[in-house]
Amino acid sequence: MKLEKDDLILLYRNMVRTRKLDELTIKGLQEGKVLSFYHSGQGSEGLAVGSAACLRKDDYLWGHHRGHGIGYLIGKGLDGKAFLAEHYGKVTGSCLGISGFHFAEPEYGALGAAGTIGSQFPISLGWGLAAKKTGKQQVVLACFGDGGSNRGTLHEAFNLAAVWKLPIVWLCDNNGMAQYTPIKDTYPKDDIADLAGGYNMPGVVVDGMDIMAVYEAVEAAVDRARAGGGPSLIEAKTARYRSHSEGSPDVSHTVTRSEAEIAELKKRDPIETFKIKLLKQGVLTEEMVDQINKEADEEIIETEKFSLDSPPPEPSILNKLIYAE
């Protein structure tokens, strides 16, 4: 589908939103607010907000841990509003503020999340397998990162896909980290993508960096997946800016990563890099550029009063998540 103007100011305002959020959540985090942890998704603005813009509302969606899966909801439609006041403990959140990192967001089509790595593939397996049955056409969008790629859950589930033609895209976000180890020092190929060939799966490898290039290999593999034509594996290539979680060092092994070499990363900011293209398109302004900031930093400053105005939940909560009536 060919993007309109508005349709391109509003992936540059998602991704401006998301990572303002991102910011709020590590301020409140060291601030002592946020209640669990949070792994921030600096530098993967663009392939969050990008491929979540391929999908319908009503498309199954895992998010990947990097910014606790913020840009793709955003990206759906969601405000912060929940997702910070579940991070906050609140009882207006996600989860009624007893989950923290593991939200869900049924409405958006994200039904859990889970800490253990490799989790992801089997239950995506099954979104896969119910949106096949009911004939919605849904999709499932499976987020994971390159460390993940290296669990024996994600062959079973890329198996099963491919011989029952699921519905599922699978997305690696490979950010060159996984935790503390360079993937380079784990995997024998360049490419995870590689792997889709051993399941007869189309595997893309696009820069993460991009946005317009994430949406445009994202779209491609969830139109074959809605036309029937089964799973796909898109590996996008992205930048880690902050440790692996907030708090914990950022090492790679255990030598600290400079703050040279993180500079160097960030030359390719895929939220400045596709400001300054939309404004040598003419799609957008330097004034609208301010008008963006100017209104995302509002939505913050909202969204963080109506977390810290929110009341914690009861303990007899548990009681009403827990059983049923």
Second form
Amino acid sequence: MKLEKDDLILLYRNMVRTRKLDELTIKGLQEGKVLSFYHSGQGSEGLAVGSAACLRKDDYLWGHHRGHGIGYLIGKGLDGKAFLAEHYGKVTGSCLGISGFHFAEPEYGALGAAGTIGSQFPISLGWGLAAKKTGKQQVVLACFGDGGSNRGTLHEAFNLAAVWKLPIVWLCDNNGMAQYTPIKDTYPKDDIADLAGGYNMPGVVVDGMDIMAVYEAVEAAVDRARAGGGPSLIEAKTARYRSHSEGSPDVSHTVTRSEAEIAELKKRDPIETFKIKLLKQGVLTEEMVDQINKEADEEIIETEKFSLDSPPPEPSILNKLIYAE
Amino acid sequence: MKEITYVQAIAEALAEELERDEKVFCIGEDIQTGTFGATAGLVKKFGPDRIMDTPISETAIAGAAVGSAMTGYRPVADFMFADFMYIAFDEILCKAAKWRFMHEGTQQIPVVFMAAMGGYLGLGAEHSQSPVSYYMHTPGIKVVVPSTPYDAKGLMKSAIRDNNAVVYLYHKALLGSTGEIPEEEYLVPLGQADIKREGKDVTLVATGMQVQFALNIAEQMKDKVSIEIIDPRSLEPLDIDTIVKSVEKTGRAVVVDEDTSRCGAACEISMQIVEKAFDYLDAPVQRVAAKNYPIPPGAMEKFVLPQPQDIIDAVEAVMG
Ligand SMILES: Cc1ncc(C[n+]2csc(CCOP(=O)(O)OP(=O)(O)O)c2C)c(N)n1
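To complete the pair, please output the form predicted in complex with its partner chain; the form predicted on its own was given just before.
Let us now look at the entire complex, which starts with that chain.
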């Protein structure tokens, strides 16, 4: 689908909203309002927003855990309110404040999120199986990191998705790091996309910091899956600006990642580079950029207020949640 | 004696055993950095071939540990969070636990599976569990749960020297807690309970973080009731004799466990008390454990995990 001017502006706007929500969530964690952990998504907004923009609302989505997947959901049309409230442990959150950072948004096809890296492979395989059985041309966008690609579950799921020709787009957010461990010590090749060949599915590498490159690659894979062509693998080369999780050391093994190194990564910033491109093309003007930022700031204030004002869940809720009627 | 933190005590035990026996090595994710600090600094001294950082491949970590243990190495496999060990249950609960038994009893599988367990940090359902019961349930595997720096160090050293598979679960909320340990080398044997506080009215059995709760409560209630606190330290082997002896003296027992109540360690220990000391009991044994729900994050956690007040209530219940 050719993207119209409004579509491009929306992509930019959604990246800005994702970044600002990320900053707000970091602040919330620092202030002790966000429960548990936060794994910042700064640097992968283009991948999240650009890939999810290729989806229908009823497509299944397993977003990558950077930013706890919110960039993907924003790309699919959600706002940040239920996300933040969930992280605050409020009953207005996506999962009544009982899930925290592993929330789900079933209405948006995001049926779950896991504490265990690598569980996305077999579970989203099941979503793909269901999509094929149901026959409504739904697809699954199943994301994982370079670190996640080291799980054995990847191979079981890749194999079956290919054998069963399931409508799954496997999307790897390769930011070169898995917690404190660089990919060079965990994978013997340069490109994770090469794994696709072993399962007779297409595998491509894209610049994950370029939202248009992401959009085009994912759109092609989604079209193929919807048309019954089976799974594909896309590897997006991205960057992780911050430490693995807020408050954890920013190290590669035991060596601190230098400021210069991070500054180098930020030169490819998906939001900045896309803005410059759209300004050049005349799709955006400086005034429009300011307006988008201003609106995003207002939305953030409202999102925070919504979460703060919401009550926590009642303990009696636990018994309702444990078994289905 | 010297003062040391719980997590430093683990690191010290590892360092001493790595130094003592070149067959010992550590393997796991991000262990050179050390997510909880238990393996931090070891790579400097022992190098990356003995402090092996791995990909996110729990099955391979456990398998590599079990396989190399069968040939005479003594690996310590680290799983970061105890919750992540479920991924490797085939290697842990089938291979490590059963293969000596299945294969003539000639093989040794001297492997340690270590991980940080426990709640009270608000980390949610898949990062807060204390899954001791699965291991306690499975014949062929030992399970150790230290509550103090002294025990953390001594039990780790014994676990590494044990010729069987040992699961070593240390508590995340105790990492920075401090205690005294001897300057010189010592071991804490598996299967020997420790009386953490003497008392005469109630026997309170607890492990890990619950021992700290129990100690505070015993102090708080000391004018009303004299509580004897017994920390089994290893749940398999379980030193039931020390527990029974205490119950024979006090006539009352409260058993505390952070794991899910249903089929947990507290069930097993309570039942053994009933079987072995029924005639001495002046009141039904009370069990305090996590309610039968997943553990929610943040403040909601307190509605599931055992709270100090629950222990106080149980003590009052047995006192009548
Ligand atoms: C099964 C399992 N092992 C380990 C972890 C701890 N952990 C959480 S995220 C992470 C790194 C993931 O790296 P990657 O997949 O590359 O994603 P990134 O965080 O770099 O975006 C690790 C080791 C976990 N959550 N689950």
